[in-house]
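There is one chain below, alone, in structure tokens, taken in the form predicted alone.
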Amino acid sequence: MTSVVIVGSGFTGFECARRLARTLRRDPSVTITIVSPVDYMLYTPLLPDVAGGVVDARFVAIPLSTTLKGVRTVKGRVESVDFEGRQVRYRDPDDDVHTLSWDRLVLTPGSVTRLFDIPGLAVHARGLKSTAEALYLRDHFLGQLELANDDGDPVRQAARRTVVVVGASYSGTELALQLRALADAAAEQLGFAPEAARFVLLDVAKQVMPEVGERLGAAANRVLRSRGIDVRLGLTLKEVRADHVILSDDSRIDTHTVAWVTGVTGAPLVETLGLPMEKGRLKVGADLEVAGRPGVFAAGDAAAVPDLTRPGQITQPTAQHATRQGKTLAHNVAASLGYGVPKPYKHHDMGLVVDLGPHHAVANPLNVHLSGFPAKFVTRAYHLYAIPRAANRWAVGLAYLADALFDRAVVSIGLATNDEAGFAASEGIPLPGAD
């Protein structure tokens, strides 16, 4: 028997497993196993919609067991790899340690939130990389709005109604605008003025969403400002406390809600493997094979994949690249087993879609710049197309319809606790500088 072991169930690992199972479905001598801390693939582009109360968290989780036919799924976190003995060591949810033998190893552990040694950041801020973080942000913010209504201290009341989002890329921008829409619904239902809810969006960059280009970035900036978002560029956090933050220009903002959505780095596993690295990611060739390690492949956010369309650069950690690299991975792993010939990963950017809350979006499909309603239609249509399961597509589509026809529900239901939504808990990593 030949064993293929895939580490991680993100976009890359999921797509690789799905395509590989289809290619090898008539070869009973090959087993495919995917090892992941969770039993689903998370459709991360819709996490801002989860935080904003548009989409239920279940609808962005694609179950592995019912979607990956012909693939064995193992729930556990890979801790180490023995390349000489060709085994992976993983820990299951009961904290028991197991090993798996492999003939082909696919490393797609994904990424974690990139944190800096900012006092209080790991303790008082939250990210947007998991459903727990998205649900916690939603419930925490709604809880603060409810507390503000009964708070007799005007300074503390204002702080409870203030949100600071760090990171003006598409995830941070989407999050700020979805929380803005949630605050508007809460203002109507709880009886306070919508302008009392304050949103501050920070980024060290000089432009909002530089990844979509200057023209669409400017359009997004106009939407942000029209929705009352205080956009401050060239700034980041210097210190985070329970009731305020200090910015890099030494100014202070009183707030009880801080979202850190400012970039990712390769999963901690990759640094323990002793393999060549580039910019914190595993170094691979254009065929996605790790140099000097026959039978070992890597791609996605954890790999420095050469960008053949931009010589000398590596591909960006986006869902678009991750999905397409998964397809190339499946092709090349199958080729290493005698099915076809390997090919290099080469993908031209097909553009981005960014949902900017009610009635607004920007998109540049095939380099066609869109904003307003056409962009909104393209953005939501793209997500419904890209979600890899019919049941989830239907559920998200109905959620979009409900959001268009009805007010958003303003109720905090306590699905995620502060501890569960912490960076260490949601990503399974120790954090430096936590206080």
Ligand SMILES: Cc1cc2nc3c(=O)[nH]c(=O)nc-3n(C[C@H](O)[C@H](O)[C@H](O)COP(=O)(O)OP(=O)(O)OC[C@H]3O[C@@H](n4cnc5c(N)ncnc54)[C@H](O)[C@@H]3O)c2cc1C
Second form
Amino acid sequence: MTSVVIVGSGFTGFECARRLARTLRRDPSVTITIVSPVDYMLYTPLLPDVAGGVVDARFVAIPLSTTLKGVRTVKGRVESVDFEGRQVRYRDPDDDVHTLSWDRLVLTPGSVTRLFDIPGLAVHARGLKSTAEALYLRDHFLGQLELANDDGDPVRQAARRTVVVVGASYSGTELALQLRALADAAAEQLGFAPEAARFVLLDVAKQVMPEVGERLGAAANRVLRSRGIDVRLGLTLKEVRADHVILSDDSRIDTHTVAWVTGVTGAPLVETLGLPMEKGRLKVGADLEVAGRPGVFAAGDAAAVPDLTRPGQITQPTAQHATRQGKTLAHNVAASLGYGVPKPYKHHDMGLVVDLGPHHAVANPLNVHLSGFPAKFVTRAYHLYAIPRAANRWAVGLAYLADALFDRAVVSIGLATNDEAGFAASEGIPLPGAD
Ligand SMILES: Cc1cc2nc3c(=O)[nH]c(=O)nc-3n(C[C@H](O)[C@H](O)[C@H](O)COP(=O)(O)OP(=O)(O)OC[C@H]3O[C@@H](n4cnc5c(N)ncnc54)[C@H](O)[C@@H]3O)c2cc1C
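Shown: the form predicted alone; wanted: the form predicted in complex with the ligand:
What follows is the whole complex; the chain from before opens it.
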């Protein structure tokens, strides 16, 4: 028997497993196993919608069991790899340790939030990389709005109604605008003035969403300002406390809700493997194989994949590249088993779609710059097309419809606790004593 082990069930690992199972369906001598701490593939582009209460968390979680036919799924977090003995060691949710043997190893553990050594950051801020974080941000903020309504101390009341989002790239911008829409619904239903809810969006960069270019970045900036978001560029956090933050210009903002959405770095596992690295990611060739380690492949956010369309650069950590690299991985792993010939990864960037809350979006599909209604249409249609399971697509489509027809539900069900949404528990970032 030949064993293919895939580490991680994100965009890359999921697509690789799905394609490989199809290619090798008639070959009973090959087993494909995917190991991941979760039993789903997370459609991250809609996490801001989960935080904003538009879409349910289950709708963006694609179950591995029904979508990966012919693939064995194992729930656990890989802790180490023995390259000589060809084994991975993983820890299951019960804390028991197991090993799996491999003949081909596919490393796709993705990325985690990039943290900085800012006092209080890991304790009081929360990220937006997991369902726990998105649910926590929604529930926590709604809980603060409810508490503010009965708070007799005007300073604390204003702090409870204030959100600081750090990171004005597409995910931070989407988050700020989705929470703004949630606050508007809460204002109407709980009976306070919508402008009492205050949003500050910070970034060290000088531009909002540099990924979409200057023109669309400016369009997004206009939407942010029209929605009353206080955009402060060239700034970051210096200190985070339970009831306030200090910015890098020494100004203070009283707040109980801080979202840290400033960027990502390779998953902690990749640094421990002793393999060559570039910019915090595993160095691979254009064929996605790790140099000097035959049979070991890597791609997605965890890998520094050469961008053949922009010589000298590596591909951006996006879902678009991750999915396409998953396809190339499947092709090249199959080739290494005698099915076809390997090919290099080459993909031109097709652009981004960015949902800016009710009625607004910007998008640059195939470098055509769109804003307003056309962008909104393209953005939502793209997500409905890209979600890899019909039932999830239906659920998200109906959620969009419900959002258009009805008020957003202002309910904090408390599905993710503060600890569960911490960077250590929800993303697996080692933070001794911090969370
Ligand atoms: C809020 C948000 C919005 C985004 N929006 C967009 C967008 O609109 N468009 C776009 O192109 N991109 C977007 N992205 C980026 C996109 O999500 C990533 O580029 C993509 O998820 C990378 O895929 P991946 O498979 O490499 O990693 P991931 O999707 O991060 O998956 C990694 C997988 O590995 C698992 N894992 C981690 N460590 C281990 C381990 N030790 N053992 C086993 N399994 C492990 C994880 O649990 C996960 O299942 C967004 C990201 C975020 C956070």
